[in-house]
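Quick heads-up: it's one chain on its own, the form predicted on its own, in structure tokens.
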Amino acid sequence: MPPPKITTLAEMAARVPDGASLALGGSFLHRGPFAFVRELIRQRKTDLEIIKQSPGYDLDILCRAGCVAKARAGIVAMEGNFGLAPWYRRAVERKQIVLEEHACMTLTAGLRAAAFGVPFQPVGGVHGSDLPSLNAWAAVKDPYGSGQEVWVIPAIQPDIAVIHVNDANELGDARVYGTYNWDRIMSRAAKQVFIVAETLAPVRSFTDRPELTLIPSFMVQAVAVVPHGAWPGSCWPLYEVDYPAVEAYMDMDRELSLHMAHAPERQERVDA
């Protein structure tokens, strides 16, 4: 049997070099690897590239802490309750980060190209948009003679995909209950995959129900078990969004250190 891949959150974040490109799983305030993101801030990581179709809190807090050099993203928001992501927006407006703006489908197409091992992926739905010209995307003619042109998105291969899951085992198999958003294609496109899990489950529970495995162990380099690691977001069906905590985070006059100090993984470290 392969050796266990269990590590601590701090050790996992330490494996991320400055300047790395990270694909972060989940969507908006739901099942994002937020404890991992906060650990990157604690370790003062810099010049990171963040890749995500629908980031919010994760990209925003990394921009707030000065960890980001570039973002490849579609919609970026804190959802309807809170509107836009203010520190991300400020970083873009002040040109503190480079933004490669995408639609969710174009970023997905780039990840698919990397997963499939091809240099680009066709995509529909961007005709009439400024995105192709902003990003210098190419168009190719249909080789089968229809006369139509289609935009093609260059491959996007993250250095590491970091996915927050409900359960993982010591070998690295991981499963998600409910919607897995773009996590599957992120895990197939990236050079490495890190898993942050709510619970460490027996290997037997995966072999008994293999159809529930979203990310198989052979793709995974490391697993950290962090209960409530998606806080202040949700992880269905375990817990919902902590809206008061998000509201407190959004207070522009409140120090980031106060928010960080209330994170569940920080409390566990202090209690230990």
The other form holds:
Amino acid sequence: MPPPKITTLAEMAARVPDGASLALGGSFLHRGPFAFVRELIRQRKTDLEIIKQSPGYDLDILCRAGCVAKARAGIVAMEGNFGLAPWYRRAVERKQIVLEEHACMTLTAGLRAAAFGVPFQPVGGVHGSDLPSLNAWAAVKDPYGSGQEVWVIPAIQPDIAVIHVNDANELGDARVYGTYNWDRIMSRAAKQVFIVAETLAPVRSFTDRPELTLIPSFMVQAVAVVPHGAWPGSCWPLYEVDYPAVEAYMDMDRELSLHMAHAPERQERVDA
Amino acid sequence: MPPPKITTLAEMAARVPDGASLALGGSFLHRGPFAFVRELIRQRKTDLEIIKQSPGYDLDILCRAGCVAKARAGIVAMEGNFGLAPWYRRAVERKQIVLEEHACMTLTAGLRAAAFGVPFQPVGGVHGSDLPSLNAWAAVKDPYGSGQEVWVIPAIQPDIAVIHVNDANELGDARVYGTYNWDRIMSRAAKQVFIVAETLAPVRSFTDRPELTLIPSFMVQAVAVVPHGAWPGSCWPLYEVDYPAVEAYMDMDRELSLHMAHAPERQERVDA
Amino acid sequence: MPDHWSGFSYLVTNLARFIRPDEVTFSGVNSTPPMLACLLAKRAYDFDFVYLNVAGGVQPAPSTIPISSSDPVLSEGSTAIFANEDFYDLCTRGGMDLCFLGAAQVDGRGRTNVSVIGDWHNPKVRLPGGGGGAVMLPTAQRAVTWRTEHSTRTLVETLDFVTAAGGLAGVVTPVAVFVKREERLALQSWHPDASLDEVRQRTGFDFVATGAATTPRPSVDEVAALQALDPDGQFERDAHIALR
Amino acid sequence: MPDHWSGFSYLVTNLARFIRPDEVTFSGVNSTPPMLACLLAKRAYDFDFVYLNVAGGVQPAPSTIPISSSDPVLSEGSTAIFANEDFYDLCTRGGMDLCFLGAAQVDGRGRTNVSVIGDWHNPKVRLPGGGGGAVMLPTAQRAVTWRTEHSTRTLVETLDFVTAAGGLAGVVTPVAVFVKREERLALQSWHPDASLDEVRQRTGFDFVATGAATTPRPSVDEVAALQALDPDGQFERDAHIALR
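With the form predicted on its own in hand, show me what the form predicted in complex with another copy of the chain looks like.
Let's see the whole complex now, leading with the same chain.
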């Protein structure tokens, strides 16, 4: 029998080596694996590569804590009315991290190449943009004579995709309500998949409606159950963005530890 | 307000011009748009191009009735214990139809190219096969220096994808229970999508669980409600393959009209 | 409101006016004005259109209007979840009629910069980055952007970086509406409280203004719809939009 | 049953013996023997493995054993639906450990023909066609096929058409088991009622037989599992498999 997959947030984060590349699920302030990200900070991880089409709080706080060496991202912002991600911005402007700037769909094309087992993936559009020369992307002429030239993106294979979901079960299956954002392709592209779940749901609820399962158990290496773990972001339909908490986080003069101390997974730990 | 999408099987089939390319959903004897296919025969369509990774009964009966000019397929068989598709086999051997032989995944790559809006799609494997030279497929060297060469498949855009589903609603949304086979990518690749549904379900049942919707309404041009329309195949979990009916169909000396007369959509028509 | 047309109302209303019957229209992340424009059009106009959004919504009926334009509440009431890969693929294969995309700088050819102020490798300001633009702007049938500030800093002769090319179909600011004409942005209309001269002075690129006139004031339905979406004016206050 | 080991039981049992603990194992369309082999392994062996099938099943517990190996009942009891694009992508990215694939002809290099007997353009027999092989055979970690007839028609020196290359890891017939060794098929074992000579005579390609011996008879658990899957012998009768 395979080893049980249910573990703690701490143990899960401990499995991330310094220098690992992590694809993070969700989008901006919604359904991000934020408790996991904070645990990486507590464990003082370094040199991480963060891969996400639309990071915000997660990439920002990791930059703030000095955990990041490289970001591969499409659009980085706090969103809502919060604008730019301040610590990420500072880290790029001060050249403390390397940025590989993508369009969301070029990053996805790279993930698709990895998921499909091919070295590169064509992507629509991009023509006229400065991004290809910035990233040394290649254009390939249609060998079938249409005359079209299409940009192709090299495969992007994260070491680990970390996905925050609504429900997981003890086998490792995971499902999401509302949009799954980019999580499907992340889970298929990465070498390993870690799941942070709001709820441990009965296996029976998955066999009753297997069509809802986004990530099947055999692709998942670890599951941690962390209620409210997407705080200060939302997890539909359970809770909304905690805007006051994000606003407090945005105060660059306020100690990070004050923010960290309010995290729900911290509270839980104390309870346990 | 857009025109209502609910129509009859006859009207839906009437919208298919001779010479159209049709992607047919399902696989072998399972959840195929078989009532629709029989209606094409009743309406004496000609010169159709059939696109399906694993056709069987559908392609066979269309060949039998002389409706097909070209097939683009991965694997063609009746399956179960019925072996080869006899009328398809005869049509190819007598050169009555043109076959573009694919692996299931090369056909899918062509559909992906169309769905992704790119002229070609790389596909894993294929190396050493005679299929590329047969189809004049091109190999592209990885421009990123891995040394890998990958086969690329030109875009395949069907005129219409015809998908048999469990539930549709009056807006055109459609969902499937169990595997959706290749229907997702077919629905994204085709210019139009026609839905044949077992059941007209309340819109409310879709808004209650939108994650289950395979094909959203705005992509769908027409819906026909045809209970038991996948006969003699199965539609999970409603009914299984009607093996005696398939066995009777396989008797090449038996008139096709006898088979057609047993079709449930025929019965329904008489009732209506 | 017609007597004093706020920049916020001007922006949202004129974005909504790009929406056409039966078309597939998309609003994305970091895009509160187009989100409101889509919701306004649903309420104010007597035609239907397919409203897709970045939260996976397909013709949603959200119970509340979120601060974040990617909030999952925007898929509430939807009959399907059309996730990110789905709407991007729809766009690249030519099925997106109208796409609202953000921009920091816009040039006279309707190209956008959302990447950087200054040199990309030595940034003065690191901006959000590529996002949807580079792929969606050249592949959507029409792409429209907005700027909450109309100035020579935002509407520029030369972009610091070309994040996305392909030619915007429209640009809306608090005082003007530009549309694409012969591969350039041309002025379509200006705010009744502004003037052609003012728009020229505040715009960094040259533009044609043939046939341009003052923008038609918001209809009763448009005013009522925006009022319903922002009953206590919170969105308007948060947007911090001044005409000048 | 151990006293008279039928070709059907030999085939299913020896296909099952290719399955290894914890591996991801897949059975496809038109593949009744491997379907039964996977279900047999689940019952007979004291290890777990990930059973995926073409009906979207992930570790399913089907309530009945279907005639069609792509019947949706094979996803019953599954916790997920892993549809066709999903399992193909899994294979091409290297995540499929063991894949069962059909074949009409097999050559000594472990390549397969499922396309045609005769010339492709002037077929004597049009066969089902490409299917999974051309993509899965070269990309699965191991691919295994079977033939219900062991003859120089099916195990050939020269394929009429190379549908899939890449080298099978194993081939099972009613009388023999071949495995891959140095890019060729080598005989691993033969049916206790057959002989090395007989296998050589009935095989169209040359093969190495170093270390080959008679196949170990089915264990009590293997016999019981197959009996449970086919209690009235219907699958065995439908398969029409003769040793000679």
